[in-house]
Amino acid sequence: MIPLMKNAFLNEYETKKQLAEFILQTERLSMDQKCLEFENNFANYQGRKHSILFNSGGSANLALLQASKNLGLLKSGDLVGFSALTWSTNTMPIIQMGLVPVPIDCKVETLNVMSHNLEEKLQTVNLKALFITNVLGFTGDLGKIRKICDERGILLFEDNCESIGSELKEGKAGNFSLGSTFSFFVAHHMSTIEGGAICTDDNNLAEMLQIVRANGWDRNLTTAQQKKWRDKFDIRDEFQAKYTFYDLGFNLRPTEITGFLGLNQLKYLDSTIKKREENYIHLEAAIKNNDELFTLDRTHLSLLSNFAIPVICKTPSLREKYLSQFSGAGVEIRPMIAGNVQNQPFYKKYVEKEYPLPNTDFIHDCGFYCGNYPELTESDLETLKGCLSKY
């Protein structure tokens, strides 16, 4: 069988051995210096000023919107656009924050919201923010999308949980927005078991994210930042400050295990991204030779950090054929993430308005994916090529 993932970590045995030694030797496992060290290293890797570590990518999405509300950038009732082809944790926080979700259709050949999809939606809807998802390592034309958002005064956020390392000609995915989220769940590009992060260049947002992450406390801020908050609310001593909560927040803190694993796995990230791209290009040749499948457009990308191998069939009946081919060969497969989110039970329960999303519906009905990771062998790749072949 070819599973969605083979190992919890890159270089798994050595990583587990080092993790066991770290747990035995460290004096503190709650969030501390290893988390801070990873935050600094990951910010440098991504090329952004700040990185704030969380206990999951979903928590990062929730915190990003809560922090934006705390800062007055968003308010209840604001319309927030999001990629209709996405994951639940990109959409749920919009609802949970009292914002109004507005799904935006994608382009079939890129799997992502493109600038023309956004422009079409803006003809009828005035968005306050756009929370875009970079799907499976692919992206939309983020440079053009950023320009539209800048011109219209729309806040742009990126859910980059599936596309860490992907690059456009204009820069890295995750660097086009006010804030971008990342996931380090076991099935993602790098694993801290559970874990996530937000990257931003905005000092105020970074500061508020640290407050949101820790129940509204100031205890992870710098001394200067703490003084600012304590002076603002006339908190006169350290005793009182211990249990003072400045704004709405949650307990979304990671552990030192998260920080340790992040530092360990970050060393291997570039090599795993390279191998994922090589695997995809190898299999793309089989897709190009099959007129029953769509070949995805990645011409606007200079580096594809592929999360999984998407298969988009020309019709629903063809999808059934290829589902059988993959399953029969022992390949683990999944639907195209959450498909059209409007069809999900949670969405129907809380959101009344529904929008036409023909391309997302098409991908929902005609698409699926299988795993891509460095441990795929030559034999695995040949099996997958056979599954992608027209018989």
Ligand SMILES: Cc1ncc(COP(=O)(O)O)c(C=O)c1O
Second form
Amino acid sequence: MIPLMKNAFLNEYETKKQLAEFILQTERLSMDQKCLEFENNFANYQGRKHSILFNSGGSANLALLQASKNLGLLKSGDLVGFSALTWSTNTMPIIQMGLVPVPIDCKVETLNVMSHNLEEKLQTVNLKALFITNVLGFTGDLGKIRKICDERGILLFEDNCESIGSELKEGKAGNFSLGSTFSFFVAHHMSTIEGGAICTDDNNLAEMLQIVRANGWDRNLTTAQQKKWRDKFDIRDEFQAKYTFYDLGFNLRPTEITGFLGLNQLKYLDSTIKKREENYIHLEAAIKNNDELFTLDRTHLSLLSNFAIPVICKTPSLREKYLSQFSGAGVEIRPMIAGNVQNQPFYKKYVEKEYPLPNTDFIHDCGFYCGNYPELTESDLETLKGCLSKY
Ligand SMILES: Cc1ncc(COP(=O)(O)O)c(C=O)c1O
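Would you mind generating the form predicted together with the ligand now that we have the form predicted alone?
Following is the full complex, with the preceding chain placed first.
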């Protein structure tokens, strides 16, 4: 059996032991110093000014759009483009925030929205924002996409929940936009059990995200920031300030366990990303040798941070064949995330307008994935190579 993932943590046993010790000795488990420390380290890792922790990647997506609305960057009814191949909680917040979702087709060979897909959509639709997903460690040509967005005044956000650590020649995935989101859910590259983050260089967005994350209050802001908000609303004493709520928010806070685990797991991230890339390259050789499968294009990536091996067959009936090969060998597999999200029940319920998305339909009908993690053994890799061969 090759499960989707083997361990909850990188360096599993030591991490669990240290977590148990941390819980026993810490005085505080709700959001505090460990979260702050991890936020600083993660911002440094990513090379961004700010990192704000959340209790999940989905929460981070929700908060990013709520904060953008609070700041007046987006308003109800604005058209927001998104990658048609994505995860449910990338698209759901667009609907929840009263924005209009516009799916953009992907390129089969990269699994991602490319600049030409965006340009094609912009011929008929005026987007206010683009919330692009970097899918399964792969990305589109983000440098060109950023340029188009800059030229046309389109706000760019990245859902980087599946691609932490991937790099293009122009920079790290997650650093091409005003704000990018990350997930630290167990099955991803590094885990805080549940958890997420937003990275940004923008001071106002970072400040608003802290308000959105915690009830709409100012408690996690600096003294200078608090003074600004309190002066604006004439809040004169600390007693009143405790329960003053400045703008729309939620409670999406992480715990100190998230902070502790994040600090711990970040130490192993780079070396394990390398190992996952090696696994991918090893298996890619088998894919390249098989003319029933597409070889994905990663030529624009200088580092592929991959936690799931996508298998794209040339026809739906070939997919049936490879699904049987993988299942028969005891390999756990999944569909290509949410497929064409327009076909999902939640989307049909809330969105009337449909767009043709032939490539995303193809990926949905002909693709699937299995796990890729550092604990895959030589023998696991041989089994996977066997599953990827034509026979
Ligand atoms: C692209 C994408 N966005 C958002 C999420 C949500 O992350 P989380 O599970 O941490 O809420 C996921 C989860 O897998 C994802 O793949």
